[in-house]
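First comes one chain, alone, set out as structure tokens in the form predicted on its own.
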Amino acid sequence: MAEVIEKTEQRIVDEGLDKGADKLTGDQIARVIKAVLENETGARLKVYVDTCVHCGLCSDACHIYLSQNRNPKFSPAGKVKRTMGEILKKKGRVSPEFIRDAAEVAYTECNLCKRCVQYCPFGIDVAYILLIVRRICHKLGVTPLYIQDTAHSHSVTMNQMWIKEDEWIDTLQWQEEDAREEMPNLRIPLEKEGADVMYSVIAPEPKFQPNLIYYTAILMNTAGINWTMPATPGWDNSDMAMFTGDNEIMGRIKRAQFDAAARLKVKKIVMGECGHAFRSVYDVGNRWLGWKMPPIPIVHAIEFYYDLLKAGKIKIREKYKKSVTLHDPCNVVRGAGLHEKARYVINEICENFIEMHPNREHNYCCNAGGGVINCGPPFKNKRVKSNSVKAKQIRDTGAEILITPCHNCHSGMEDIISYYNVNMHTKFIIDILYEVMEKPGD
């Protein structure tokens, strides 16, 4: 472990952080900082910072301490002290050099996955403190290279695989006609006013794995599902400036969903198997729009699946054989109580599922989310290195598929299983779902 700890501390090379913080000046920071926390932050960041008398009940919930061996600078407080107690310390009058190294810290040693806030006796969230420290960073223009062009493709094309609008429509056309194949009568309705559901999707569905709108596709149609996606932007849920700190792009992203989901007349979005993109419009990005909840109804891929085949929609023809165990996604587990409607869905399509401890709420983070997995190869090493304890956790099930109903879990995880050498394959829960359900003519 002391060798991880080495590695880690060396200086990893990103322009983006690097050269943003070459062009700052300390007036110039003083004075970000200073707008930031008077006209952004209240009562809840102070009340945070004034309260923690650093116990150390948070460490233990953190997997990045856990698998740097107990480092405090990794614990939680560790990296509050190292990042928003210094800006508050000095009241603002920090070097360039601070800030590119609480960028890091930020941006690259916390998933804002929640798990501290758990085991704080106060309720500290420190989530939302490292948040703040990446708004700051963000407004100086010292955010990593990789995540930072995420949001810049959102800005330009409204989804963050600079997917062009015939693009997306060809892809949609493309795996309707492949779906025909198996069922002649389906259709993938674009722009039909008035459905049920608004099927959202990330766009790296439409870029790397249109499998997936494919399966989703069988199941609307074997499900007998009034829905309909949309042609124009607002189809990407997907969020990254939520987690670089440009809530304004944030904004413009969400307010375009909700605005293809109002124009459609539908009466509420699904969202595909993705954590973070629930989150955003769930919990964030709604809230800085100034609705305290979605304007319309959000389900989530888990609560979708559970109705169903709650209803009886959705029949199972033979269980799935291998098995399996259930990595908790934070966004939609800590964030939105989903754990125990995900554990029925897996029971009702899979034969053997093996739960891994801790679980559901208690469950450790990916290491992926965040942003952390969006800041991409620098980081790479350092984000596979700081999860050990997750590799463990998934390793001592011994089951052969490891279910991640989320996309940066999902990558996340394969990253883990790749560089621990655990013997494992990841899958969606619509992957299983689809190659067990009952279909027309089986």
Given for the second form:
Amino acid sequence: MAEVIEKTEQRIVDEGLDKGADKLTGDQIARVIKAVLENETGARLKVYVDTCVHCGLCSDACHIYLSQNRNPKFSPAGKVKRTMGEILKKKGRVSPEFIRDAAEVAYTECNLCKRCVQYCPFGIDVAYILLIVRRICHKLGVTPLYIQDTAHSHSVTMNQMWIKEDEWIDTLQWQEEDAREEMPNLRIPLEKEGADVMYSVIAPEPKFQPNLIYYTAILMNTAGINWTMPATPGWDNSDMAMFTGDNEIMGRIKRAQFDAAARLKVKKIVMGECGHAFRSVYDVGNRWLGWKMPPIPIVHAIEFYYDLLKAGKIKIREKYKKSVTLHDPCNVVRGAGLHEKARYVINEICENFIEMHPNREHNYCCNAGGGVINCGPPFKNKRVKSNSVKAKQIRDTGAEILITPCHNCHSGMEDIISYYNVNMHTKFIIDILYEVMEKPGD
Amino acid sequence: MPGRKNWDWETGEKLVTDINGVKGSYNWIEEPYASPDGEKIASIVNLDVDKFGVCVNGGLWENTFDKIWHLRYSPDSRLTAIVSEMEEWSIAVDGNAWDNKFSYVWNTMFSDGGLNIAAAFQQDGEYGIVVNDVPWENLFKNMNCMCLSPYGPYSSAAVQVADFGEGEIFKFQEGAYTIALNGIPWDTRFVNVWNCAFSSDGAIVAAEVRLDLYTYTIAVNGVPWNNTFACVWQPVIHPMSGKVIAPVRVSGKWSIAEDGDIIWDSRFLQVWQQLISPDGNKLAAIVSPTYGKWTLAVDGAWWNTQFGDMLTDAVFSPDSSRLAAVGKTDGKFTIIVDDSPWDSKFDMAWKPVFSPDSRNVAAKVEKDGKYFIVINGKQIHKNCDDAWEPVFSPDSQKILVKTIEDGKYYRRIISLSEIK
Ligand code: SF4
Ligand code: SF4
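Can I have the other form now, the form predicted together with the partner chain, not the form predicted on its own?
Once more the chain from above appears, this time first in line as the rest of the complex follows.
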């Protein structure tokens, strides 16, 4: 353990943080901090920071603190102390180096997973405080390079992977063509006005995992859903701008999604297995735009599968045999209470479901969420080393398969499995559902 | 709608096509599109592996293609589709593909009357717009936010004009984007460029721009406004004065700016989709006066009726005196006209349509999976399996209703006097 700490304490080089901080002046820092605190935060921030009695009850909630040998600097309150605590204490008169380090804490040492808030007797939301720190860092231009590049992609293309408009449509048509080998009359209907469902995904699907779109097309066609996908920007529900603190771009990309759905006159948006995207369309991005709730209902894949199975629209040919466990993604479990529906779906499609502990809203975060994995290779070692508790938690189940119905969790867990040599494979629910469902012609 | 006065406004009911009757001829028939005049109904049909056709009123286009998508009627009732042959893409108009072929084609656009047809294309990894089968001469590394001027044939898009590599965030922030107008880029580069507006003669183009990561404004013919904002949305250009009008965000609230200066005293939690009345005297926009509430504001004064979910599809009457939109509360849609919502609620509602004399408002709506047409809040004709947005006759006395009932496509002319 001592070695782990020593290694993570080595200074990580990140051009976005380092060069960004080099350009700063003290006056600029003070001015931006003052503007953000005065114009963009209310009583909530002050109450949170003033109320914290440093009792440490939240510390054991944080997977990073637990995995870092209970080093207090990684406790939720410790991270606040190292960032917003100092900023407030010094009334914004902090140095460029301080901002650089605060950015590293805010972007890479907290997943905004909100596990800790459940254990604080005062309900102090550390994730909210660190999100304000991120907003300040964004405004100062001190953001990790990889996630900033992603935010740039969002700003230009309205998707997170620089996917050009034709590439998106072409990928859907290619998946449609492939899937027709299995289901000859299958369609991925593009731009079908008046469909019941608009299906949206995150950009890594067309870029790296188009098979997930293929599986969903089989599912939609088998269940007889009147669905469509947009052939315009607005198809990507992901949102790294929300995590860099670029609220204006967050609003713009969320608007693109809801505009596409409104234009297509759909009744709801069904989204693939992604957690942070759900948070963005269901909670944060929509609200920044002024919508208390999504103007067009958002249905996460877990809930969609649940509805299909409950209604008998999808039937299971034979349950999946391998033992499986479930990682509850923070954003759809603590964020939307989908844990029991996830269990219903998994029990319907799998023979042997083993709970991990703790679970449901008490599950530990994957340490990939909140944009942490999107900060890229410079922080990968630190990220996996900061989640040994997760490795233990999943290993203890003895399950062969780890179901992670969230893209960030999925990638984060793969890193953990490989680093800690856990004998397990990750899958999305749709991977298994596609395998075990009855298809026409079976 | 062009040529509307020449349409058949006399024949009460026409059974145009028995769609069910042709179903057996194809592997599958895709969703149908009715022509603006209602005389035709068309669908993409699959004939074989990699063999698609378009079926119009039961008859096939002579030409078939390897792939067809995005079948749409132009406002002047020409039938367009994006088609592919031998891995090359083009636009087919009434069955005949344009001479120009590309690596990919998407985003068909029509000018207001339908005279001009355009689309985005990619050729060997470079991007441009093709208008009436004439492609831009200059192509770009990437292109978004394509736009065709209201009366054509001018086209524009946000294009990438400088290189930056993966992860070169500081280079990106120096500005690599601009507007290309008919393929000619503006001299000025921006961090981002988004949606455009054209003046009616095509002489003025205005676009949303981001000057650095935090500073937004509107650029007009390449020149940014003097004033900058925390955020902006798509501008419109006043048809008479040529002034550029856009929603802008200042101190966490939204308002409306004209040529860079804020012209509304009121501040909102959101302002977008501003529109100018046909006579040019009124400016309306969708606004959120309090958190989670949506309504329309005219010249800054907002309506009493507010919707909890959303408001969309606002439209002025031809005489500029009236304003209508689609509102949604608790998951149910209705039409609001002049601050008065209709009593009936629907599962979906389409953009309201004013009669040319501005006295009547009609809309296509859906409830319990059935479609019908409502005029001034009252259902006309029966529930149908599908329907298209209604069109009033030029004398405002009749309405064209296009529906699918039991697998048959009908075109009906209903006299408003019959309804009352
Ligand atoms: S990672 Fe989660 S538990 Fe840890 S401080 Fe952040 S929000 Fe709290
Ligand atoms: S539990 Fe609450 S009061 Fe105690 S240290 Fe954590 S944030 Fe502060």
